[in-house]
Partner chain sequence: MLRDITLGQYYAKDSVIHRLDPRVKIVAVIVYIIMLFLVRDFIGYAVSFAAAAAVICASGVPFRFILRGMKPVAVILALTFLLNLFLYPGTVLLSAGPFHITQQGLHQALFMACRLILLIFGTAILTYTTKPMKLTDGMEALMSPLSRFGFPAHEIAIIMSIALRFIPMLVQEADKIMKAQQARGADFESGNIIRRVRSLMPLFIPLFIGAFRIAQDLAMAMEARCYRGGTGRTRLHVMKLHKRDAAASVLLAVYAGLILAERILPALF
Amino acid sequence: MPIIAENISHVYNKGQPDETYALRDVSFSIEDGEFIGIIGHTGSGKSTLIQHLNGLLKPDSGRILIDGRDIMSKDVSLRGIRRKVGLVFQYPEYQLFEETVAEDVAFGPKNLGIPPDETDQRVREALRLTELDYDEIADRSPFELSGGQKRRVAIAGVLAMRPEVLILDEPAAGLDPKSHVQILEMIRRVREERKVTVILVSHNMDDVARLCSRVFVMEKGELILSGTPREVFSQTELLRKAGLGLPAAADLIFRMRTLGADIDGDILSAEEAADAVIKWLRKKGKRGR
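Atomic model of the given sequence only [the form predicted alone]:
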């Protein structure tokens, strides 16, 4: 289910003295099964952008095409779009409200009119995908759970809708380091098992570099750069001007180069950095003989 954005712009407080362009002439395409990372400084338009992808916000100009159809056309059901494009907001656990975990996860399918037997099946599947034990957790209050478990329950509620596209706004925000890693690894496995397209908004450059197949860079409402993680994170100066950092390994190599180290290649991972530094040290050692 391809997604195409064609020259979309969105203005907050249109016609008022404080009129602000949240998005300006943004265009891109996303193919089935991609893992897209969206990065940008606070206020760059990331969250506004993703809310256009399932019709929560309407562009002031331009259009969004899902499966070749303009989602704002009168003959397109936004309810149907939102079944296909699931959006997990930042801190989604604040939206938990049912008495039990099972009831919370079942809320979406019930609203879609899914029969009880299939709803139960979807709840069990969604909890399994988010690595929660149905028998252990289904009848518990979601408010008794840990922060990481609450986050998983909230994500399970979206997965129970069986979306073809899963959009996540800072899904690991505020979690301890262990839960952070577990949530991102869970999302990776969900994508592999369900073959869904994933769109990840994140401030963590290491997560984006490790997980994503392509990266979109937003600045002041504009899409200023897109490409593979290696292509994007090689644009050090452009990223710094946009107020963004590099993955830790890439930043280390960048700093070593500024100090005169002759290290080749675009480095993203710790393994690549280690290999590059070892090669540089060996080369340096031979020169010193």
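Given the form predicted alone above, I would also like to look at the protein as it appears in the form predicted in complex with the partner chain.
Left out here are the partners and the other molecules; the chain alone remains.
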């Protein structure tokens, strides 16, 4: 289910003193099975952009095509789009409301008119995917869970709709390091198991470099750069201008280079950095001798 954005722009509070251009002429296309990372400074328009992909926001100009059809046209059901494109908002745990975890996760499937026994099956599956124990947790109130658990429940609520595209807005924001790693690992497994397209908004360059197949860089409402993590993170200047950093390993090599070390190649992971440094030390050793 390819998603195509054609020159979309979005303005908040049009015609008022606090008018904001949140998106300007953004275009891209996303193929099935991709793992897209969206990075950008706070206020660069990431959240606004993803809310267009399931029709929660309407572009002021331009259009979004899903399966080749403009999602704002009359004959496309927005509910159908929202079933196929699951969106997990930032801090989704603040949106829990039902008395029990199971009921909360079932909210989406119920809205879609899924029969009760299938709903139950989906709830179990979603909780399993998010690594929560159904028997232990299903009948508890979502409000008595820990922060990390609440977030999983909220993500399960979207997974229970069995979306084909899963969009997550900073899913690890505000979590402790351990839960952070677990949430991302969970996303990676969901993607493999359910073969969904994943769009991940993140402030963590290491996560993006490690997981994503393609990265979009947003700045002031514009899509200024897109490509593989290797391509994107080699554009140090552009990223710095957009107020963004580099993955830790790439940053280390970048700093060594600015101090005069002649290390070449685009380096992303810790392993690559280690190899490159060893190679560089050997070379230096030989020259020194």
